[in-house]
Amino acid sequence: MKIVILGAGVAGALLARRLARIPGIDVTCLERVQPDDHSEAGTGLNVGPNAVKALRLTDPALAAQVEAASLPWSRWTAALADGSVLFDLPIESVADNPGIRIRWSELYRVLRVGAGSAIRYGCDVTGVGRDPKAPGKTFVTWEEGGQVHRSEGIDLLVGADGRYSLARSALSGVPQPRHVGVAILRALVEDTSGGLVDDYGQWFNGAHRLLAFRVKPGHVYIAATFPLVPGAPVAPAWSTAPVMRATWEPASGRPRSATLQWLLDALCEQLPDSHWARMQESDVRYHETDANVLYLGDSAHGMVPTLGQGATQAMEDACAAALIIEDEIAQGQRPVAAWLERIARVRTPRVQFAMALSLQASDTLLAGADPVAGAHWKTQPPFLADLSRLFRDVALGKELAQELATP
């Protein structure tokens, strides 16, 4: 059986590692960059407790390696620009285990090393399509080392190549984005805070938010958000130090907290090289109905990053897909199309819930938001119950157990 995975990101590398162990399976994962090229992964991310739980259940050895390369995400704090505390939530109160804080580049390194020779680097995919000679199968063309390659008769093609997935665009059209009305700026800076920044924290001034946390080895990840009209361009003035500092001048008239002052100083030093993105969503699509094509991670579902569920759900996706594919191959009975339907049946309700809750939790980032009121409802039982469901009920537990028991 021939399986080709496009992209060695979170989902692609995880799935390649698992499937490469199965006898009789020829797995090739095509990655555009070289092994040591992390130019597009130069920031940090928080991975939710649910992904850590899923990885521990699916691949304990890899989970241990990922956790060793990271710091635990144990608290979620929110404050106003002057330091007034809005809430301080211990993650253990809504999860079975901590999440993690890690550099994107370090997460990629650990996951890609785990996949070994299943990943081919420096591969620029140039074409994807349905194989005209084999119903249900696909072909992929790519350039590697100055040569053009083509693989036909692919039994399972996995599009794990990100939000702008070539596979999904070629086979079902470019997903239409839904802009939320928030612009985000990210930076990774050296930690010279003297202990001011550690675990996951947020600082609000009206609808403007700074988010920050420490990651190994001695760096701080910072993200700034500005509300904007959905679909509108980012204002160039936002990337200037005077505007950035004025934006976080406390509405209370009190001075900025020491932590916020340090974050602004560090962020303003990075502004000449800053890059903005606009928060957006896209419709969920896990597979094609007329070809054996599976989508995972951002290729399957673009979502807002408010609750750190982007990479988190990519990990859940890959863990669920790996377990289901392994089970299906062990049974040796059903066609690949049935695998894909099963994966979509397990994952679609789960990721739709994660997307809806993440969007709901973005209320404090929108124009005219009241951070005090927004923080207050996030400390109430309904939201905490939903957060607990998000962090605890990964789609690998009772849902997968029931699915595996279904004839």
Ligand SMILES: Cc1cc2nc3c(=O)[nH]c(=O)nc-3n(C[C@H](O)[C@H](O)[C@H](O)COP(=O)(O)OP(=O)(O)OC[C@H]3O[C@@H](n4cnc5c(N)ncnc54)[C@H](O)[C@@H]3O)c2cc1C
Given for the second form:
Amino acid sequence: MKIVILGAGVAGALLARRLARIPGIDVTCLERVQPDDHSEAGTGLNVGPNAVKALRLTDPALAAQVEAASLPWSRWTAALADGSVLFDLPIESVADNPGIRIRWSELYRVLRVGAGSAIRYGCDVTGVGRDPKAPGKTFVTWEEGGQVHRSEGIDLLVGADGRYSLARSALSGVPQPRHVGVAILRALVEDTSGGLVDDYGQWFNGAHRLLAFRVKPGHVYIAATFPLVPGAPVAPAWSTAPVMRATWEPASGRPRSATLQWLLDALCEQLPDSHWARMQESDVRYHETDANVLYLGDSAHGMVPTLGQGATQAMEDACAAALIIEDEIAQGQRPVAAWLERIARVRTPRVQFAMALSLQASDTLLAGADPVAGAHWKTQPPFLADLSRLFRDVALGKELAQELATP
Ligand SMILES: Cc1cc2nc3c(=O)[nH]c(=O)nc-3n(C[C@H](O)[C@H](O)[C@H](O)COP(=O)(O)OP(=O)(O)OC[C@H]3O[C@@H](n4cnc5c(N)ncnc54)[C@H](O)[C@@H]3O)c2cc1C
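Form predicted together with the ligand structure, per the form predicted alone context:
Full assembly next; the chain just shown is listed first.
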């Protein structure tokens, strides 16, 4: 059986590692970049407790390596620009274990090393389609070392090629983005704060929010959000120090908290190297009915990063897909299309829930938002119950998850 995975990002590298261990399966994961690529070095991720739980259940050895490269995400604090505390939530009050904070490039490194020779680097996939000679099968073309390659008769194609997935646009059409009306600026700075910044914290001033946490080794990740008209471009002035400082001048008239002051100073120094993105989401789609193609991670679902669920759900997706594919291959009775149906049945409602909650929790980032009211409802039982469901109820396929959790 021939399986081709497009992209060795979060979902692709994780799945490649698992499938490469199944005897008799020919797995290739095609990745555009080289192994030492650090294009995401300037970004940190907070990965939800649910991804850690899913990975611990599915692949304890890999979970230990990922956790060793991270710091635990154990608290979520929110404050106003002058330091007035809005809430302070211990993550374990709504989860079975902490989440993690990690550099994006570190997460890639650990997952890619874990997949070993299953990943073929420097392969830029340029074409994907239905194989005209074999119903249900697909073909892929790619450029590698200046040469064009083609693989046909693929029994299972996995599109794990991220937000602008070629696999999904070629086989299912380009997903339409829905802009939420928030621009986000990200930077990674050296930690000279002397202990002011550690676990996941947020600082609000009107509808503007600064978010920060410490990551290994000795850095602080900072993200600033600005409301904007959905779909509108980011204003160049927002990338200037005077605008950045004025934006976080406390509405209360009191001075900025010492932590916020340090974050602003550090961010302003890094402004020329910072990256802007606009928050958006797109419809969920895991598979096709007339071709054996499976989408995982951002290729299956674009979501807003407010609750740190993008990479988190990509990890849950890959864990569920690995377990279900392994189970189906072990049983050896059903066609690939039935496996894909099973993965979609397990994952679709789960991801729709994560997307809806992430969007709902973005209320404080929208134009005209009141951060005090927005923070208050996040301390109330209905939101905490939803957060607990998000962080605890990993969806790996019920019977498989129960089997794994039974000592
Ligand atoms: C501003 C911002 C902040 C975020 N913060 C968080 C956060 O705190 N927590 C969180 O969980 N998530 C966060 N995310 C989301 C998270 O980064 C993504 O959801 C996650 O990386 C998706 O994983 P993936 O495996 O689907 O795709 P990716 O990790 O994007 O991997 C796709 C891979 O495919 C490769 N590829 C693409 N096209 C081709 C091609 N044609 N040929 C060969 N290879 C190809 C790429 O090189 C890449 O390695 C954030 C996103 C943004 C934009």
